[in-house]
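Below you'll find only one chain, the form predicted alone, shown as structure tokens.
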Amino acid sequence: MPVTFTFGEMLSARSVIGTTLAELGESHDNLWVLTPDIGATLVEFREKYPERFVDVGLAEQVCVGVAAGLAYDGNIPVVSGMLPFLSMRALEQIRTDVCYPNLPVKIIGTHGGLVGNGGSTHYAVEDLALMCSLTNMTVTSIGDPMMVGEILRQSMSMSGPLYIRLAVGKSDKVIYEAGQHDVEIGKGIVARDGDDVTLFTHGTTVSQALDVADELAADGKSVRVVDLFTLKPIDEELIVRCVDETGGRVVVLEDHVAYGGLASRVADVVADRGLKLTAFERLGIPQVYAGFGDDEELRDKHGYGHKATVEAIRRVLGTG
């Protein structure tokens, strides 16, 4: 049965990720794993079911590779690594090998964002722009650690590739309640309702966003938070009503380039939809290489942290 743990309690997704996979593979045998040598995590299911266990060692082209092999062979992959190496050396791979035979390959890892601190090189900044260019590929980035499980026990009867984004894994807050919201893949979640502006999040800044709704409300302002933990497919349907509900007021948040991502995402739907906006901001990582430092000093260097969230929130409402 899967765990479950306190709303607000730190738990590594990295957990969360081997105990589920060693749970899928008791009921799906033709369950396999794989990684590019960062299979620490991993030992549950590797020790369960080692010969569906496969370390490729830093080969992420290759990891690739092989489990679009597996999966024409009926099996179900999963992929797991650092995703700035898995969505950037292995593109071309993930692109020809998996998506075009639109494959049941699923690939979830971590880094996803200034998370780390391992300096630009192991930033996944832009991955999120290239997976969803790709077609047929579902795309996902995720903040509560125990909603992999569920997206993961989901993917099991996708016929297509996933791709599964974390944060670094280790200490993540879990955000909802057990059982506070329905998850799933396609749909977003109303992290807390409010009548004023919507703020539009993923991943690891939907904490950020509640804190800041959080200390608006002291001061009288109503903020929806919105969870689009799905990028594509996107949940137009809740843009479309969040924007008629907080009178067409939208900020997007996220850790990742600010064109590109959600942002982008939530302004197709609103360009090809001919919504009225009344007004909108972007906050996300601007056009440099961000360096070295925990997130949430990255975040507040390039404009996207706490304060500058709250400050955008405040303009779209014209108290700025």
Given for the second form:
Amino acid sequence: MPVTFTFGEMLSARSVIGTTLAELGESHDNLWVLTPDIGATLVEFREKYPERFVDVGLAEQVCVGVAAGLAYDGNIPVVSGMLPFLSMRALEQIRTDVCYPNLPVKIIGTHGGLVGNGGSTHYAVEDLALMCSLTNMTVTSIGDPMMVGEILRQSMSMSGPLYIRLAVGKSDKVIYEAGQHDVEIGKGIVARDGDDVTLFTHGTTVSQALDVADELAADGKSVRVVDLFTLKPIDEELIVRCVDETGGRVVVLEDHVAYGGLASRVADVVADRGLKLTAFERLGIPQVYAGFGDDEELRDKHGYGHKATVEAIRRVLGTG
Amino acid sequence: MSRSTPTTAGANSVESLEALAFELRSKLLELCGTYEGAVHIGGDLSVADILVALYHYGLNVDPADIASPERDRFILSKGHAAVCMYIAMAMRGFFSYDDIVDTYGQLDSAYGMHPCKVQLPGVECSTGSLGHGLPLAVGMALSARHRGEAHRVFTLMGDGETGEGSVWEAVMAARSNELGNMVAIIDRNRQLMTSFAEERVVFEPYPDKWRAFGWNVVEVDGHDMTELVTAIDELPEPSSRIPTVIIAETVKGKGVDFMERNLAWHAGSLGAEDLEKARASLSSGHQGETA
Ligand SMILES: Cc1ncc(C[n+]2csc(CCOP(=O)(O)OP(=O)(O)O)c2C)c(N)n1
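So that was the form predicted alone. Now I'd like the form predicted in complex with its partner chain, please.
Every component of the complex follows; first up is the chain already shown.
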């Protein structure tokens, strides 16, 4: 289903996390919020439910382990922090303590992609590859700040683990109008319809993809933008349909290493289902440690910014 | 084994070190005022005296020979204080301060929020993810011991950082391997990012924790240059068999009244007005001290 979207309004995804958790804490008395010293936006929950708020300090492994222990006992723990440290330092806890017993622990965090200018210690750029490889894990990457609240609400009834990836989350573009599309974990969103080529993306680059589609529309090119915000389980049927309806022309754009993230998920579906492609390009982070710079500058430098995306689509359309 | 080369900076007097620390803080404020993004100014100001005591007194390093095998190794494990280290090193001749101010955090700059060894030779290790420095130090200290080299390996950590389990695993490894050539320094400012020590994480009895792990514990006022210099002078020989931790009692935001012990100033940037206030506060404190 096509969705309408409005550009412009900026909202902090972190503040959405804060208010949503405070709201859910009321309806779910077994909801716990845990953080390794990254709790500045969790103040509302902490003040309302201090006994269900745990800040372990600088100790990501313990944070996830404690969450698993709480979940073993019937609680719904949400671990909120910075993804480079949660997805890597606490990887074994996530895999062995959370995914192995299939516990409903939610890991939500910021700094997914080349965002925040902290350098390579502070960019989570391999996290989706790591998380997608874990049995039982559901993996999401969210670009629209309002959607974060919706995903958290839906996650309350999930029986297994969930990973939610955000960018910096301080000031994000509202991409979708409330209620104009069904947000459902496991189902992609056709953010903009089109039939010349499909641009699959997720997270921060959704808004870039929409800008690119706008620019190319002025040229008479019809770009379908698909927000595959759930990377696992991937929406196979939507991929199959898009490949079919846009002449087998596919571009994947993501703020993640170009091999191992969404592009690889899409390529797997293409191979497994024997889909016929006319052209395929992947835009993402190459195998380099990216260095410092603003988000947009880094995307340009590493070949997956706005201009590079326009060029890739032109190539795929045979007009490049 | 004894130290082969005396440190060239070791001749600095306490007074000149204090003046350097003031200069370092002034430069930090200037950068915090000119750079648009956030600077980890709270944790920079708390380690300013320590970094001066190291780069301008204690460390046997030579900006003209950054790969010398005999050099002391320094690992900034609390990598978010990178800019404080860059400036302290610039003042010692490693880098150009103007380059730091002009390019900090910008695309292709070597001077980023967290130190990168590859982009900035002279920096010993790429850090920023907390809890990594001390294990690296164990490796470097083992190597030095194996090669019969007499240098030391220093690691500067935040107290909050020592919540990471990897720190205590390395504490055990250092003691087990009898690495008296290791010196850990704790910036004991009693603040994490979002809480004060003891509020949510109990650190005390902090020095006893290190003693219980078999380390030699030295407690100092981390803003008193005489105490810092003395602690460095009295370090056991690198050939000894017990690692040393210097627990430096500090104040996060030290020198700027509105930043001191204020959780809002873990990181931030200064507008023109606040920059003036910060400078005034720094100067008045400094005059008070030297009077
Ligand atoms: C592994 C890891 N987790 C989280 C962070 C984010 N972070 C940076 S500084 C900081 C607080 C550190 O506190 P402390 O070590 O006491 O340093 P200081 O107070 O001197 O800044 C946090 C949580 C990080 N850099 N690395």
